[in-house]
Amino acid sequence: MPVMLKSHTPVVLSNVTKRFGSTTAVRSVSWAPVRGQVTALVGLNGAGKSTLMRVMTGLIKPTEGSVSVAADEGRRPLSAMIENPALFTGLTVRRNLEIHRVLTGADRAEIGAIAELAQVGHVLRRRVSTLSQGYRQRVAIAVSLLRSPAVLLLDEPTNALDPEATMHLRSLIRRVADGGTAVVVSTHQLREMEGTADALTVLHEGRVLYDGPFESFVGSTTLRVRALGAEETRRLAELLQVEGIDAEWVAGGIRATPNEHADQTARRVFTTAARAGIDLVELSHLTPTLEEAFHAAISGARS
């Protein structure tokens, strides 16, 4: 079913498929990143992330389906940094910004503000060829922010960046999104977007496996419970089941799956054990890591 175009979704993909000869890179994708949010577009190498971004920018046409971009008065509809930054390395940073300002129709006054936002104001007079990879990325981001794009697409923007430059880029991405831009960051490193991304889209073999809140992706927390002895642990598992708690005996302990907040279930486990005179030696929360959730999603798609 096509995704409906709304005011908070400046770009919408409806049933987009892209084939290259006999190879299908993107398969029936309907997707709409949201204004004011950072969306992490995650997948293994070859999952179709870069192809999807190129379709969104209009660099390549979809074989099937459509892409709709909402007009937003005074703003650049869409901006992208895909693979190598589009910079003139023999020119100064200021000259690069000026050329792209003219190409995008941005106001001259934007250059100073965007240079400061991207923290390149102190290198405006330097030639791009003399800058480190981290600073070139900052300049490329500054170029992409000219005329306040409604949508900003960044393809593997932290490649070759040191930890300090990566931290700055994350902060910059967050500030841009807070200003009302729909920011999409393509990456194969799920962990690097934790704490920055609001939403997560997982792509595998050209299909969307997950599209939703970042924090919901890892799934529910389970509880590991262990009593003082094996027989007591088994007895506690039976008592918890009587209490309506989904408790399963696994590897010398109990795995309890909450159907409520995990802390509430933990209190019920403790109360049940105390009432039965069973001494607990372990009551811990087990939450899947991002990597575990990702590989579980991929494995589920393969099976």
Second form
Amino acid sequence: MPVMLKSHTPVVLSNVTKRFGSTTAVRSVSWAPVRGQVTALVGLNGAGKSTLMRVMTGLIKPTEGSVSVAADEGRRPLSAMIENPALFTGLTVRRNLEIHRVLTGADRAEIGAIAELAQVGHVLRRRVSTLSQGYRQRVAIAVSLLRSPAVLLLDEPTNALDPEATMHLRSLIRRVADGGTAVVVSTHQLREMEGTADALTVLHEGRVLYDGPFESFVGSTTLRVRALGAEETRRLAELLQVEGIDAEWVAGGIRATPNEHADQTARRVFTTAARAGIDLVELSHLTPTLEEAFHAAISGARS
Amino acid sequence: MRTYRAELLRSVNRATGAFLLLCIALSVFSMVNAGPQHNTPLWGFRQAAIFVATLLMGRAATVTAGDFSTGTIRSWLISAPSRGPVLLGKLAATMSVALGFALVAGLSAYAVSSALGTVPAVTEVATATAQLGFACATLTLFGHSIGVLARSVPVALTVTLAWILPVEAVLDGRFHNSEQWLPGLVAHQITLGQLAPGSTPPTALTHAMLPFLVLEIAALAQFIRSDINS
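Right, the form predicted alone is done; let's see the coordinates for the form predicted together with the partner chain.
Now the complete complex, all chains and molecules, led by this one.
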């Protein structure tokens, strides 16, 4: 009998560990994706993403800890598309959808709507074996959307999708989340999830390294400042510190870390340089990329 | 119930239709060739029955193991709150298909026999069909359980066919009353309507089905407890 949970966390993992023989794939993970939110689950190969998803779906049982799934009135508790699309290749797309409709208890009318949503309406009569990998992926996504799941797990959903289909999928994921589903997307393509994901969970060697808002993971913008000549640059650095700006000498230039909006700090840098008669040759905003932030997090974990 | 209906829906396809035609063709071939051997078409039907049941055993093993090797078993499990009903629903559907095949084969036997000039008694055909149905159900149970345990189509097919064909033949006669205990052999006797000396219908039915039932229970226990990594 599923445990009745708070409505905003339909699935809760409590101290979950999964071992396969001597290998620990997931270590003491306590985690709960939030309803109405898109969470990007990222990590290196072998970090434990797929294992974590399989534990959430009940396909594999945790060695320690527990998974609680809320019973949601009228909605399917959990749906997933894990690894390769698991479709009956000898049957048509419509038949595959119909089989899963019966399995999930969804209404007959949903098939047409879901097929249009996933852009497979025009291939309903085709056998799955005749479809490209990209279309099979779309059909698998359509299947996973039947009966409005409370939690939707998507494992590398953009594999084999063309750029247009990827864009469509991202907007679909957003719409599904806005409808109240907790969507978890496992991906290697960090950049793809920018603008789509609300939250980010970083897994490394089976542990959660980061679990929070997507924007917070990237880190704040800094300013890179250089004057005409090394001596002038050093003088400027000292003047900025007097002005209360966190400025440090880094690799031939100044890195100024704003404690206010970056543009305001930039104005103050410019004004300070102008007052001192220092000519600036560079004043630029530096925002770490998602990949840089990810690699920094992984490197930090390794050390 | 959902699993049962979904599995039945999955079974309704061209491959199943072709398989049904194969089973009917096998029966018809045997019935047609009964005449030259101075036997009735129904006798021919009975001769082919164990082969039809064996084909259905292979089908059960292939479909069940195939779910694991292709990963389609995931869909069943993710959609269901517990595993036991999933497996039992799939088994029930597979059995229903097998019994449906037996029924169609029986009806075809009546039609073919009549067309060949020998109109059999309805009770005779019904008995032969019921015996075929029992053999189909029994061997389907075997194929399904091995499919769950093996999780690989080649392994499941090898184990089931090896047991039914050479292994039981080798074991037959190696121990006392072996012809009353080897389940495949007993199922064959039932389809022929000729039990081994000393065997009664209730004991024959039990000896044919019980070992496979035990195997199915073991498969269910393993299925409920084990991880699905496919």
